[in-house]
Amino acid sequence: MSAAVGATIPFAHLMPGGLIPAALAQATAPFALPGKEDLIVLNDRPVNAETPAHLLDDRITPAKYLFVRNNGVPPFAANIDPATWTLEVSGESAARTMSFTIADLKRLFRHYTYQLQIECGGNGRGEFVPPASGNQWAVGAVGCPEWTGVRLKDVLEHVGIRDDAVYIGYYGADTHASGDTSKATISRGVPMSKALENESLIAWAMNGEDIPHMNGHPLRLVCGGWPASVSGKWLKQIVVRNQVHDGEKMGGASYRVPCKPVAPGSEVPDEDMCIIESMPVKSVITYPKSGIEHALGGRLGVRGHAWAGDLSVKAVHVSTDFGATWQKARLEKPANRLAWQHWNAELDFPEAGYYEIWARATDSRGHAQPMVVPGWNPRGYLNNACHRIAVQVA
């Protein structure tokens, strides 16, 4: 918000939560963040804000199209140095504590660029009845930009990982959104055979630039594939532990769901929930626009990406008669492992009036998109159902 509004804020810790400062309220364009473009704000404190469903239509997913996901306060831009930026990497299981500046990274780490996959645990909140806590993301919460840094295991290889290592915890430079330093705003990670994958990397630019602020400038985790939660942004410190992480946000309901299905509005105990891993197959319609005007006797072109966690899609259907039938669209292999998959389709119509174009992906392991809202859990997550657009043929 200090970013938005071009000063810090002294008082923002009395702002009452959702409020538009007058400042933009005022101004004639709406309500924007810094270096983003047309991004839907859900909430301001803290900011997250997600990508219409159409501007997702890049293959390599550009900075100003990159949704924001915030647990609590980035830290003010203007007082990021990289130049003196560290990063620890310690732990118990650590063999040794050692701190790295970013030019340390570049120069001890052979540097790699890999386009990664990167969605929100809850992306899809919105649809869950009933309502499920938390931001009510639609479809736009995921992007896949190009990341480039050095390799986790690469790093933590070279601190030493002792033979108890069984997962590893992240520690970033955001602030709790209650002012309270002395707590955590989010700390979470992944276990070690994430950790140590080709993939999993220490990033410092996105698109062959600076990370953008939001996004975590200058340093952030990315491990594909997983809930972007697990991919921690201003990264300060790596902690290799001997057991399953617990740093916030790690228990109870947030970013777990649970175990067995239950009943939509249930209570679930903490100890039938399991923390979320590999994100379930999907897709996205990203042309045309929701909503569009066609006419009758011309072929439609429609495209958009597909993706399934750790695992690879294998086949994209399309349907214009609500799923009662499905024709086969094409479909590329990603530009890497843990990069979303591009795929493409022409549609006919056989009358005029609406009619909804519905996505469905389908995973390496023959797992299908729901047509319906999966699984009802307490936060909303992991709502993988079929991804619908409205056209109207005249």
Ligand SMILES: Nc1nc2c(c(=O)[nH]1)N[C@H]1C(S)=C(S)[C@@H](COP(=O)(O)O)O[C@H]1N2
Given for the second form:
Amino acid sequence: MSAAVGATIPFAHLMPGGLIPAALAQATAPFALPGKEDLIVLNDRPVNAETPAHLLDDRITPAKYLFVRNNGVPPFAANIDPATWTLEVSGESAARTMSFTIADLKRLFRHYTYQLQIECGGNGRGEFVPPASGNQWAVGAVGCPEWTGVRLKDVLEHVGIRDDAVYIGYYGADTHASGDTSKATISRGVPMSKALENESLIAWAMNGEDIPHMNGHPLRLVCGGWPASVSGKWLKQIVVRNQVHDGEKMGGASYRVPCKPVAPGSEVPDEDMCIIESMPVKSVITYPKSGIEHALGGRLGVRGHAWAGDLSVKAVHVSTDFGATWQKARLEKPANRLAWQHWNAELDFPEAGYYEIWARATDSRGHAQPMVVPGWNPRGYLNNACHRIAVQVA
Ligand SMILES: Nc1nc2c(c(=O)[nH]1)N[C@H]1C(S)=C(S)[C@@H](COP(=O)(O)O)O[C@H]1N2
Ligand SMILES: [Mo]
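Which structure goes with the form predicted in complex with the ligand, now that we have seen the form predicted alone?
Every chain and every other molecule in the complex is listed next, the one we just looked at coming first.
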């Protein structure tokens, strides 16, 4: 909210939840994020905003169209100085504790640029029945910008990892929404196997520019293909752990799902919940925009992206008859591992009327997206049901 009004709000703790500041109340949209005006704001405290599907059309997601998911209060932009920012690497399974400035990282380690897909674990939550609490994301809590930084593994190897290391965890500079400075907003992580992958980056740039403030400027972790909650923003510390990291939002129902399917609405005992790792196969239709009119007789070009967590996408199919028949789309290879893949197809319509275009991706292990919302879980994660759009043929 401070970012939107362009100043700190000293009495923020006294503002009624959901109140739109008068400074913004006259704007066309009730509330827009600076630099991300076209996103749909789902929540202003903390700030959460998603991208309409048709604005995800770019092959590389531009900064203005990358969603924002905050769990707490971001550090105030004016207080961030990349020149003095430090990253500490420590923890019981680190051989020593070391601190790096961003200049140190840039000087000591080789730079890598990868296009890496990040998707909120709760993307698609809005479709679960019974409803799951949390941001009611539709399809747009996903993006695939190009990130530049150093490999997490190079930094960890420089510091030294003890033999008993099993997990890394991150801490960021954002603060807890309650104002309690002793609490972390979120502190998640990944097993060493994911941390040591070539594509796991400590990034200072996105699309060749500074990372936008809301996306973690000046430094963030990017571990593509996993719930984006493992990609710590405003990165201040990495801990190397001798146990599964037990930071904020690693336990309970946070980013965990029943290890085995349960009936919708079930109470699931804690020991039957498993941490989400690689995200499931999914796709989005980015062109045309849902609801367009199309002239009968002409073919309609459709396109979008597909991704599959740690895996790749093997095929995308599209349907105009509610899934009765499917047509294979053209599918491109990813720019690099963990980048989304572009697909396109040309469609014919037999007569005038209302149609839906459905898209269904299949991953390299043969798992396809379900047509209906899959496995209910208490917090509404991992909805990878087929995306569909409406077309009026006249
Ligand atoms: N420090 C910090 N890192 C964070 C978060 C956060 O609230 N604080 N949110 C996480 C979650 S849940 C998601 S989905 C992604 C969102 O990244 P984005 O806002 O850049 O799209 O950041 C992750 N990293
Ligand atoms: Mo998330």
